[in-house]
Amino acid sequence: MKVGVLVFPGSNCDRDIAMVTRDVLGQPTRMVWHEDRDLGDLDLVIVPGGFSYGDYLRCGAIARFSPAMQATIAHADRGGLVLGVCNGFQVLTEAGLLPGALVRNQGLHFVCDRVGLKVERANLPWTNQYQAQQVITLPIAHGEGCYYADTAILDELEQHQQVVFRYCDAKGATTLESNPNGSLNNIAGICNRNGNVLGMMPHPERAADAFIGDTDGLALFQSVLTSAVGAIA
């Protein structure tokens, strides 16, 4: 599986992601500068967290116009795998690869914490190494992670099972108290209709190495690897 990690001015989680795909999973990984246009050699494109272009104007609003993101849109349109984490999720919504928007957290505070997540589906390239309804714990760190969409979009997301992760308590209940940012329907991560594009606010790359004490995020990357290797074979 060949992995590309986009790098914008202001990205700060790109090396963390590359550490997981290259060093933990042993997959060839290249950093893709935002001005690059050729992603033809890649199976998986990852848009990492950080503050692309300083988050000026609006989170992800400038990054969507970069040559690398235009190439990422084409990659997704061909059925290629695209993962956006935190600011990467914001970029994917701004680029139109995923519906809805990420707005200021309810309470207007930056939140840095570890949260419970319920895995809604285990039949996606991103989740086949989890169990459906499994509760995992991942770190979050964001000021604009409140997922918002109008009622029609929310209904479509639910109808087509595009909600992949929801904030929940330790028993899997999607309560108001377990929602760290006020996201509608406790949404923490969604996919597109085809399932090849995933955006999520929590950081799986920060929970993918036993050396740092938590591996709940590793299964997401192992899921992608399993799917990609199967597709290539």
Second form
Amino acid sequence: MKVGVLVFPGSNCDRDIAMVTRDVLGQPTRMVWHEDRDLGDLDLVIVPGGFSYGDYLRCGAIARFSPAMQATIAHADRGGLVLGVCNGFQVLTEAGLLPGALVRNQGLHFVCDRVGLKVERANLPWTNQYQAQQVITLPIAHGEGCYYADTAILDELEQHQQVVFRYCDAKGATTLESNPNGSLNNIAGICNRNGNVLGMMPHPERAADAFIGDTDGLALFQSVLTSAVGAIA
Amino acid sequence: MAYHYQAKIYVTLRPSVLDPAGVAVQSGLKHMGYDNVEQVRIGKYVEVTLSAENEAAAKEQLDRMCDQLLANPVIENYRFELTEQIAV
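In place of the form predicted on its own, the structure of the form predicted together with the partner chain is requested.
Once more the chain from above appears, this time first in line as the rest of the complex follows.
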């Protein structure tokens, strides 16, 4: 499985992701500069966290127009796998690959914490190494992570089971208290209708190596690897 | 011949979108004694100067700029005022 990690001016989680895919999982991984436009060799494109182009104007708004993102949109349209984490999630919504938008946290605070998440479905290339309804813990660190979409889009997301991760308490209850940013329906991550594009605010790459503590995020990367190997076999 | 225009663009959150920063400023005003403030909404102000063949062409371009980049139609509305700049 060949992995590409986009690098915008201002990306700061790009090497964390490469550390997981290259060093922990042993998969060929290359960094894709934002001006590059050839992604033809890649199986998985990851849009990492950070502050693309300084997040001037709106988070992720300018990144959408970069050559690398144009190529990422084409990759997704071909059915290729695309993962956006944190700022990457914001970029994917701005690019129209995922519906809705991420707005300022309801409490106004930048939140840096570890949160409970419910894995809503385990039949995606992203989640096949989790159990459906499993409760996991991942780190978050964002100021504009409140998921917003109008009622029609929210209904559509729920109807097509596009909500992949929801903020929850230790028992898996999606309560107001377990929602760190005011996201509608406690949404922490969603996929597109086909399931090949996933955007999430929590950072699985920061919980994928026992050396630094938690490993609840590793299964996400192992899921992709498993489905990629399955696709080749 | 091209004319020069200045656009004053106002980008505001759609009424249905919660504006926590606006709520925080409202509570600040309340602490200062302005109990009569009913709502505060915070938006963005963007100035763009451009040249165009005529006013209609400038407006059409600005609409596209706002739809594509300056505003996110999922969460924001926009409006702009256009004035012709007289060369000195």
